[in-house]
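Next up: a single chain in structure tokens, the form predicted alone.
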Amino acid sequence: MSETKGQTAIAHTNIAFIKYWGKADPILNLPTTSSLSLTLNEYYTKTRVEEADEDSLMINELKQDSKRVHEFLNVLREEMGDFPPLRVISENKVPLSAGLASSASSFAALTAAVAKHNNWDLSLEELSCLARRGSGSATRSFFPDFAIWDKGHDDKSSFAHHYDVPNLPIALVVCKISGTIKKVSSSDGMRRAQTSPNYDAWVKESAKQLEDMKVALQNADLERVGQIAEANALAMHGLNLTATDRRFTYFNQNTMKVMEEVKVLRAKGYIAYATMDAGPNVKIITSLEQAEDIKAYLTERFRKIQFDIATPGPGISYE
């Protein structure tokens, strides 16, 4: 029996150090701010597409609701020309909808697989632009190590690019506080956050923090990188708490306890700074040298939380 013709792509998730949190155009997924992220080696999505009778989705061998994928594939058809229905088969090495950027790696891998399957001759930046229509954060998962998503001003000017950073021995200690699906989706969370009276000030401060972050990265100043990233993340989550449309938080008790221990670690002399996306899981920015010690320290104090070490990851690849 011959194998069904198809194409497989692998994209790694990314964690933003300067956050994307708000849309200037919800249809095109144009952001209100530019953002900067680190691609992670340990978390990824492998996606295969095959021609079928209708668009469908399997994740980790389980059939899923394919509505969002079908709508995204139709966007690609409108942008690039029609193509037959596709069976999408994904293997996800990251918890879904828990603030670990599963949609970023998922839509980046899907976009790349469809493009390769249809023999589209596109640059990484052009793929990034297409993937944005499925998930904003997916723009950054095409690139190794650090990436910047320029907010742009229209559909064709909003995409990510690689940001070259020399000799930065960075690692993240990932605190898997919860792998369950979050109650407030990222899209809904952004809509609510944009009703905060502090939102415009956050947008202005974020632009300044991006420029400061670029300087810190070029100087290989890991402590300054952590300081800026933590300030940006805490301010982002502060918007959720001050939203006038149904304020909310992604934090739970363990989120707060881990963040307190991050401050204790700093007082002990470690490089340790927290960043959190749309979920309760904490990512601790530190050095490769100190990551194992921090993991051991936290594992001793939180027996029911899983702690992993994540390192800089590669860009898009194919099988």
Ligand code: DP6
Second form
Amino acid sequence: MSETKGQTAIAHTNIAFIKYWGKADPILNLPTTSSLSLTLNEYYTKTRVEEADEDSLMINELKQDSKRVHEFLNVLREEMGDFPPLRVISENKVPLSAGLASSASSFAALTAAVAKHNNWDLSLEELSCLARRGSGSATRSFFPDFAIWDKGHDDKSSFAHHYDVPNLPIALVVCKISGTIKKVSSSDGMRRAQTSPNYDAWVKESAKQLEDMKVALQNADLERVGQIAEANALAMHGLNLTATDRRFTYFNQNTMKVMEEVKVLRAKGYIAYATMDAGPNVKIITSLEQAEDIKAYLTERFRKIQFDIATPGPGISYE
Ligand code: DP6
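Okay, that one was the form predicted alone. Can I see the form predicted in complex with the ligand too?
The complete assembly is shown below, putting the previous chain first.
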């Protein structure tokens, strides 16, 4: 037990199979589409908040610029009532090189720790709603396994909930491709993607893909889950390439090479589908059974890329 009054929460990161890629309201972080994700067991953020003289942030024992966190704490103060300054101490087990959105687990853990610390009696959905103001993808990190973030239409109606899927033996092979191209933040990427002439079509198609994904998940049809997730991810990245405001891509040559190998793996009879986020890394959707084989195959071909296997993870917890 620490002597300082505080509270610790743990949130796992999530990877979207149907992506959030565009904001209807950039202040409230209301999305243009609903999204669906899988929470991962292997990557998480553990955050402790303690009363202090001023808001501050430490991540993995290093003091960080706390502007985004400070702004978020002020949003919580506006929404829930004032509370004293907090020292935020985060342990991030989301390797940046894995290109997974650490903002998802970070803002979920922070929201949960602050709520518990202040004895707010909130449901997971209400916590999800608050976390959205910090980072959209954080809405989905409160729930185990699959979650759906319903886009809603205003501050109170836009949050995620657990999506129950019966027994799906799913795994991801996470390819840690190092980034060499200039980083475009998710927010900036979305803003630019929304200038694509294909943006309205993406919004329409994404709604259809979400419905198809639900059916595939209920049928435990992993092949179909992968097909839909890959199509959705490629459409998202297509928006970046066709943005009229400074078109861009998160892909590099290794991203393309791994994506080619994903097709080769499929031709060999494996379940293997690619999904990519705001970075060059590829996450391959496959079965628990085939994940080791796929990892071995890719390790052989890409000596400089590291591969992890990730599996479904738990919802929010406290220490
Ligand atoms: C590509 O949640 O990082 O990972 O709301 O601006 O913080 P902000 O964006 P963020 O965006 C995540 C985008 C994505 C897709 C997804 O997770 O749905």
